[in-house]
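Starting off, we have a lone chain in the form predicted alone, written out as structure tokens.
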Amino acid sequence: MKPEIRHSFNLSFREAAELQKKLSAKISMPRKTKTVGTVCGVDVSYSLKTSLFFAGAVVLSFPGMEILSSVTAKGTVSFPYVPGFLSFREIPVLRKCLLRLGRKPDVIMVDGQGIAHPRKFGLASHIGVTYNIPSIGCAKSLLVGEFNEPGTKKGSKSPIIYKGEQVGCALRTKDNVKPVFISVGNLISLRDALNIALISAKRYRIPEPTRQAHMLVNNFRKNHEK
């Protein structure tokens, strides 16, 4: 899987906040995702004692969850952490497994936002973007705007509210627990993302794609430091 756009990742701040804009301007988001049988859940875990952080990506059937493939990859930080740059950061090591998953998968959710964003372009767009493919944005915090906590029981949900505009929706996977943030990546209608994202939660707060590639890269990173 290669990506159908290519730039350079050593930029100055100022120049990945254009490119964001840029790019941002590619995002679609049809009224109807196709027919969805395959999710890849990515992840990104850093390193505690140095400057390397790893990847992972698996690939799980849908409806049912079952885990297909799964793939890791290791790499040198060298973007800092900046609340709204975090694709810089982990985008290069994430497309060396995206390079290693062979056959595209139908969507990939993204531990990160999609358009609820400063400039609309979180991890999960610049990925949707980058290789032309349905990209969900379900983040554990939330970045930009204000919602309204949602009701306590599964699939209850509120619209997030970012300068007027509505660019995603607090989700509850489970009764009585915290929502998860769920944004438009690319190639995906906010209605099938959140769609997608509840019936991928099967037992947890955490979708299995994006739960299943945060387990995954977490023993791969500890299996490496030890």
The other form holds:
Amino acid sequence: MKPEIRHSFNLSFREAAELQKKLSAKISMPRKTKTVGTVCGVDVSYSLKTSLFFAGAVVLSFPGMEILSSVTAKGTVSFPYVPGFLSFREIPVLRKCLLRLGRKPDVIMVDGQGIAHPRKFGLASHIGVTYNIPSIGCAKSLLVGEFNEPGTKKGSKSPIIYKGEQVGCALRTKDNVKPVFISVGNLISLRDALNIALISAKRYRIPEPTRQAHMLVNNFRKNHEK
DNA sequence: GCGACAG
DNA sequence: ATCTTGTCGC
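With the form predicted alone already on screen, would you show the form predicted together with the DNA?
Below: every chain and molecule of the assembly, starting with the one above.
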């Protein structure tokens, strides 16, 4: 799986912000609503001692959530963590990781925001546009916007409003548990993004794709640190 | 200026 | 994100 857009990322924050604004215009809607058969979850894990970090991607069947394949990669951190610029930090390792993926999955689920972002271009959107693939932002906490607490039952949701417009939804993926924050990454409707996230959440708050990717890359890192 | 702030 | 055990609640 090769990226359709190459990035060097030797940018100042101002330039990075401009790039985000420019690329957010390339986020598009799907022409057809094609059937989703595979969902790929991706995540990154950091080393506390060294400046190394790791990426993991797991492809699962949908809606069965059977693990079909997984890949990992190692890299060196070259960009600080700054809220709003997470993609410039994590995309380099994720790129190495995704290059090892055979065929493109139907959808990529990312641990972070899609358009629920200051410049409508969070990590999920960045990956989606870079690889020209449908992507979903599934974050554990909010970056921007406000929302009313959704109902307590699994499946309940409420809109995330930012600057007067809806940029996503707080989605309850499990009864009586903190919601996750879903937003469109690329080439997908919010409705489909919510459906996929909800169906992918079989038993835990975090939907299987990103949950499995998190476990995979965490084990990969710990294994590497021995 | 102050507070907020994905991972 | 990462370092960590038990503990409270469904």
